[in-house]
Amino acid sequence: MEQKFQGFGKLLHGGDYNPEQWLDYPEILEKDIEYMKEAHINVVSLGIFAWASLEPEEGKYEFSWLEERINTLYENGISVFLSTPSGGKPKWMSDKYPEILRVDETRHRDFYGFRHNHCYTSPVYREKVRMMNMELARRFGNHPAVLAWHISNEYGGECHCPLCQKEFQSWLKERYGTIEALNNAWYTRFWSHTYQSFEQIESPSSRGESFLHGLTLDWKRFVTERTADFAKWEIKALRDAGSDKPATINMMYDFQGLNYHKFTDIIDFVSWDNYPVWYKKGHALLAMDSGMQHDMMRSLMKQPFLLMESCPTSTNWQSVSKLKEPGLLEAASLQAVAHGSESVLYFQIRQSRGSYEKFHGAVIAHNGRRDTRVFKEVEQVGSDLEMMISLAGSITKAKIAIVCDQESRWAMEDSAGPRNKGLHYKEAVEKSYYAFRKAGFDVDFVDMETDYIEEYQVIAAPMLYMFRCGFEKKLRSFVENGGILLMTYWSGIVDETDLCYLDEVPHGLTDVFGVYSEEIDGIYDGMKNCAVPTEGNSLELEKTYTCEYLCDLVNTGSAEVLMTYGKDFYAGKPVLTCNRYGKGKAYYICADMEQAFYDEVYSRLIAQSELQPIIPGLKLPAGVEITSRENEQDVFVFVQNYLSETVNLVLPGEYELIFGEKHEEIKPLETMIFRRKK
């Protein structure tokens, strides 16, 4: 996969800055510059939600305050990500052009307020955004301070207005061609819901049609298309005005409203906002979860990304606004870098004085002091990043990938199948990810449109309910050519319009796995079964493990049975199988197994392969994370300890310590970076 983004030649440190909130306090604006320099801040994001300050009246642009700030920042060595302000429109616009306000799924138009309360289809809103973006680009698009364009802010939400309904109907007509094809794809004969024309179709609603799975799935696809098209519209305005600076959108954690893969041809690099709730799971589990999200974002374009927002202390919108203990900010920040980030950026630089985010953590608190614990920790992170300039532009080369497909997840969670509450899909993905990470490997994520899966040696496909884009053929070829494939229960059940396959499942792969699924049992919460190893199994498994939630009942053909169910009417039926196909192996996991099962099975099958972890032979306890980045000359290895106790750490002699104390142990929340020459 071609790498478009090489970074900015250094690691960036800074965050969201809102000088428009402080224009009446010139002494504060002056002090902010002094504080930023002291905290080693080299970039800030400007203009997010600043539309009312940039265009207080229709057609009256006031950019002088922004120009003065950009110039002053640049004179002091601080660059800018300049935002388009479309995430929050001014009141005058909603009053004059009410059509730009969104309509909810009950067909009621929203009032003015909050943010992202606008229709992505509205010609009026699109034109207003284009005019604003072009004005910004003409004025600042080639300013040396501007590193890149920050497009809007955390795109999300949907609109059901008449304009969007017509656009949806046109989108469906282009997708299906004829209404007969759509009726067949959506299986509308059920409940006599057949359509006679595209004009009859309406978006899903709790007051109307909400059980037609094909409709719901295509609506989600359409919402992504509308949002992506709007982002493309925004960026085109900047290009038409003469700015060729790279552009990004800031994405969000495990966000189900959009398929982020559909934005990778529009933006130049990925950025995202990370706000973990550290204390709820314990640091070790939360770090693993956060690391997985970093890797998902990095994998979207297989190149460095930016951590666009994080919190230097506590947020204000989580159920409990807990402070970060000393050392946690540095550990979390450097974890992002370990997983491929070229930045550590915060929301926010200076704490807002009023309104909703006035108590959200910031580099500079309300009291304006720089001798606070938080400011000193931010200063330390900035100093750390300056020491890591050799990492800039380096990438991660993983040998293992996990399939995580948004469209399949949408369909599965709307499927009305064996469990309508608690399919635990994210947890299923986490179990594979955690097991690979504990075994010492970097991990990529792919979706079913990925065309380079042959680059990997091992692929895990948990709960791949839907097969689309001929992905089963890609997997067949992968195994045939020597790959190791791991697939779980509830996979290959439906096609891309959520129609059940009429042959044995997993569709198109039963000979690859040597099994076919006959039925699946949904288990009540609190009930459990177990997996018992078979005598003489090829993985030499000896322990019994528990399973819950879902149990797939399969029949075997050529597959070896490695474990079987321990009880219920299907006691003795397979839980884990292995089948040789071509030059590779295909493993099928029949039940929602506990984490320990994944840890042992994955480590054993890897041990039987030629796959080498980041540092061969290094054994670290769960909770100590190892990650790598590399360039043409060097491999950089990050080791981070998220446990509450110190851990012994001895690396082979070819690894040079370039960050951290010189000792043979790693303390809690400590980060150590090693370099090995290629």
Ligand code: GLA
Contents of the next structure:
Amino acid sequence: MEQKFQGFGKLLHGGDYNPEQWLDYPEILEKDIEYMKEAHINVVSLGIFAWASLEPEEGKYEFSWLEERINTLYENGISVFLSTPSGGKPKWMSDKYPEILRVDETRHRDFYGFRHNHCYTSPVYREKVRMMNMELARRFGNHPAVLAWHISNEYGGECHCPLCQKEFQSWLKERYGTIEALNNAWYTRFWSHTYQSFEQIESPSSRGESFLHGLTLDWKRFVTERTADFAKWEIKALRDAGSDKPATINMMYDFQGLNYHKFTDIIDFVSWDNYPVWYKKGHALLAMDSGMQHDMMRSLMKQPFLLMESCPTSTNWQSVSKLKEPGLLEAASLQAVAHGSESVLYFQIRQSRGSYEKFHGAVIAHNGRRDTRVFKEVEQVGSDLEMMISLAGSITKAKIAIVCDQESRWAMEDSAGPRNKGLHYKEAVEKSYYAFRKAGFDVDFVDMETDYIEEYQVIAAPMLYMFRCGFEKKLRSFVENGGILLMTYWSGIVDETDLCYLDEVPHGLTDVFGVYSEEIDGIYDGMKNCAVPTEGNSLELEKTYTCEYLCDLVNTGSAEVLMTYGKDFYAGKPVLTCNRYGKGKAYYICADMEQAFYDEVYSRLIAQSELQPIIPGLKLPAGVEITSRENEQDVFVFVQNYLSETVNLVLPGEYELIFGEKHEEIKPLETMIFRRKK
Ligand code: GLA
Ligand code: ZN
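For comparison with the form predicted alone, please write out the form predicted together with this ligand.
Then the entire complex follows, led off by the chain already shown.
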């Protein structure tokens, strides 16, 4: 993949800043600058929700306050991510053009309020956005303070208005050509839902069609394309007005509303907003979860990314606003950098005085003091980042990838059976990810449109329900050429329109795995089965592990059986198999196994391969994270301790400590960075 973005030459520190809320308090605006400098803040995101202040009346632009802020920030060494304000529209606009308001799935139009709730199709909204964006670009698009464009804010949601319905119909026509082809793809003879023309098709609704899986899947694809098209429209306005600064959108944690892969051709770099719920499942597990999201975001474009938002203390929208204990902000912030981020940015610099986010944590709290615990911790992060300048632009180079495909997940989670009480897909991905990370490896994520999977040595494909884009062929040649492939139950079941394959599954790969699946057993909550190792199995597995939720019953051909079920009528049937194919190996995991199984199996099969972890031979307890980034000269290794006790840590001599205190141990929440010359 072509690397469009190398970073900004330094690590960025800052966050969302909303001076439009403080225009009546010049002394506060002045103080903000002073405080930002003290906290080593070098960038702020401006104007995200400022439309009403930028265009208080239709066509009347008031940009002087923004210009004044940008200039002052610049004079003080602070750069700007300039936002397009389309995330929140002014009241006058919805009053005059009610068609810009979204229609929900029950076909009711929203009232004015909240944010992010406008129709991405509406020609009026598009025109208003275009005019605003062009105006912003003309005024500030080449200003030296502006580093990049922050496009809108956390795109999401869907609109079912008549305009969007029409767009959906044309999109389908484009995709299928004829209504017969659509009927076949969606299997509409079922329940007599056959369409005669594209004009009859309506978006899914809980009051109408919601069980036609082909329709719901295509609707999700369409919503992504509509949104991406809107983002493209926004960026085009900036380019047409003469600004070619890089553009990003800020993405969200595990967001199921959009397929973010479809934005990578439109934006220049990925950024995302991370609000982990620390304390809920223990720091070690939470850090793993958060690390996984960072890796997913980095993998989208396989280049440096930005942490666009995070909270210096507690949010106000989570069920409980738990404070971060001392040191946690630093650890969580540096974790983003450890996984490839070029920044640590917050929401927000100064806490709002009123309305919905008045109790959301910020760098500067209502009391306006800089001797607060939070301010000092932010300052610490800022000075850390300044010390890490040599890391800027370096990237993570993983040898292992996990396949996570949004379209496959949409289809799988929408389908009825084999377990409507929860398929536990995300957990299945996490289990593979945690096992690789615990074994000391960096991990990338790919989807089925990825065309560089041969760069990896190991690929795990948990619950890859749908096969599309000929991905099974890519996997076959990956194994043939020496790769190690791990696939689980409930894979290769349907094609890209969610029609079941009419041959043995996993479709097109049964000879690669030497198995085919015959039935899958859904297990009630609380009931378990187990996997028992077979005598003399090639991974030398000796322990029995439990499994739950789903048990695939497979028949083996050429595959070796390494473990078998211990219970139920299928006791003795395979749970784990391995098949040699070409120069590689293909493992098939039949059941939703416990984490310990993944840890053991993955570390053993890696030990049998030539794959080397980040630091060969280094054994760290789970909860102490190791990650790396590199540039042409150096490899940087991050170690972070998310356990509550101090852990011994001695690295081989070629690793020079470049961040952290020099001692042979790592304390709770401590971060150490080492450098090895290449
Ligand atoms: C999101 C938004 C911000 C703000 C924060 C609060 O990430 O992008 O505007 O509302 O949440 O946590
Ligand atoms: Zn609409």
